[in-house]
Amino acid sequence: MSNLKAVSGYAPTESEASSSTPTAISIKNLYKRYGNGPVILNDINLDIKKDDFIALIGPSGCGKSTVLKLLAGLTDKTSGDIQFLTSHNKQQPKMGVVFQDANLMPWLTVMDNVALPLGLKGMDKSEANKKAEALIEMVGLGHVKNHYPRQLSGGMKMRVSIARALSVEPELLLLDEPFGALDEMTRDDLNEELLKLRQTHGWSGVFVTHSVTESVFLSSRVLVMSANPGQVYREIKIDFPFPRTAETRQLKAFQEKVVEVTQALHELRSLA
């Protein structure tokens, strides 16, 4: 990987740093390894703006999911700094996390699964159910609110998982390849629904994916990551207006961005 190191270690440019949109999260010189194992992340530098939706894409083992775990506080950094600049007392902002699996409680109904985080925070049951029902309607599942996870399709389960994550009114939504196991049509539909929810709720997002098309469709910036160790190889800005629709995928400019991200991934293979 010696050739790759010369083009890695991305840091925001001066023009990016001077953007009028305030920085919500600043990641500096982030380094992660587990015990005496190999380095997972090496010198990650990233500023996440309040209106950002960032997609992380790269080969397996490049540390995409580890970035999410560090942001969520699910694992500790080895060194470096993560600062939450716009949150109260610079503590972690309110976060929602959506994993690859829906991770629903099989003995709870859709309603109870969505209301669960609210109950854990001490919210009155009737108030929690009212809020949960509104979110369930928003993700288009009002007709199955009393169903159990075993009665739902894969796409429905992910909608429930997203509704549950949104129940805490997150400032930051972290999504770890939630649509990877779904068919392409369902994935496209959920991509569009996710962007509608973002317009409504206004959270910043970090989305891990292996799909180039998905990364371009969802994000304001695609970060292409290299592996061994995990580093940001290239940032590609995606400047199509939000919300995006099925027609966005037909644009020549959209296809050009897909090619640009694909070429960056191909470069990684040649440099490895």
Given for the second form:
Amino acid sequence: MSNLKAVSGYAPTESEASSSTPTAISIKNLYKRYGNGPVILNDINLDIKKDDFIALIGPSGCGKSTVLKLLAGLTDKTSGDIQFLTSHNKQQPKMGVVFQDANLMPWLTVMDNVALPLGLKGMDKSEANKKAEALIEMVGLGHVKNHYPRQLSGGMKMRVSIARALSVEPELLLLDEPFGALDEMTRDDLNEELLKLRQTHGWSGVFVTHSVTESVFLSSRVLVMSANPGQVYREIKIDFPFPRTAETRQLKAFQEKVVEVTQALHELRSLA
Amino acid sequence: MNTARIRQILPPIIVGFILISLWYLAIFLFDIPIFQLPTPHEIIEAGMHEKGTLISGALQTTLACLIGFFTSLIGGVLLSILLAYSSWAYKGFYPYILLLKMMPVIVLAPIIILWFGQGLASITVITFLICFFPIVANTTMGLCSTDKNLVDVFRAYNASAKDEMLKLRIPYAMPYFLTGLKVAAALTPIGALYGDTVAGMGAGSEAGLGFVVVVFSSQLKIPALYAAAFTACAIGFIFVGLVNFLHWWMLHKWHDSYAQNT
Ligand SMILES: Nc1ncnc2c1ncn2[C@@H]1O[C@H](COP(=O)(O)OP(=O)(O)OP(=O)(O)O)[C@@H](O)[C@H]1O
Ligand SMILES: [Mg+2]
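Since the one above is the form predicted alone, can you give the form predicted together with its partner chain too?
Below is the entire complex, every chain and molecule, led by the chain shown above.
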């Protein structure tokens, strides 16, 4: 660690700070099977801190999406515990979810898609639209707010999806391969935008990715998962300070983290 | 824009012109007698001559179409929502709906007449039965095949069951429903005309077009028979046209079937 700091030339890392920030979600001994099928998640333990942005990476089918679905309440756990320790001690924190393929309602305009979660919460339409409009501006889609999803490019759809997730002012943001379908350049751009948004909104987050660079660039911790059954194979702390920019990618320390994650994935492959 | 419009309209006009020319040509070349194939102008003449009968027949048939179509639309949608709402109802009812669908209306017609008597009631019931199944089958399929990923979006944002039905499943099913409606619209005049031939009333203003056809044919009024057939076509055309317009109006903004490639 210390030599990384020297190389990067950055101010003290966040690692000390984050160890003192409160835990937002605590996952203990989590097991998951679908019906009577095989064990998909085997004893997952994870503390998500308030300022954490956690990357899940691992071979296809290892249960990354399942972790997100469990957090979002879209599927039931088999055993174990997911505790939400939010500020107002509710059952669940306010959650935004960004799904793998944007999952926009094709019959709703950009505006109505972003306002959808607010409408479902019972917010009145004009207020919801005002909030949606601000978010659409923020993700840079003001000029297409009355367009329908089929008129948008993949990257634009993804941004709409992110704006929709942010509309509920989430305390926890879950993202499942949000930029998986995009080209490298667009992906890098959106990565940077996402970090800017995080800077202003300050949610904790968990995201799934297949891109090693993305996992290192975005996250405060990378969890490398192994498959059959899904387990946390290694946890790699990424302690470059936020905000990270295009220059961060050029750092030698950054490259070293990329190598570290890649190596962990290679080890997994040779184990299998 | 305007040239595009013209390019749209021109081919059918040209083809229509060629067909009519061929028609005259065939009659001239093969010396086809009027009681087999009258010329277009003879048909128009006969149509003008029988104007009263044709118009009242058309009105009667249109009425049967409208009643049959709208009752099957309302009934079909309500049943579909019930089937989609409760998987118990779905499992319970669907086999019987299919069974009823398999039964040809031709077989049912005598029974229907037995129950509802000769006349409009039986004709609309026959029309209803013919329109009902495409609507139910398509709408139910649409309501039951909601994209699982979109359902997840609604669940993730804690949508109520009511919102899930109104804001997700029904809009999702709309293209399926409208496709069913298109099929039903094309079948509606067939149902009404067939109903006419088996349950139609002979007297004056109560005779639908189907019955008019039967009468003209027995009287060997061949050009008038053709005129009646074309009138029936026109009703079907208007019906299908209106439903196609509805399909366009509801879907063109967002549905892929109207995506422009230009
Ligand atoms: N609804 C389901 N019913 C049964 N099995 C499921 C279901 N969803 C996922 N699985 C199984 O759980 C395992 C993990 O799936 P999951 O979608 O979590 O993988 P993943 O790590 O997200 O993979 P990928 O990287 O390909 O998206 C897979 O073996 C899959 O077959
Ligand atoms: Mg997945």
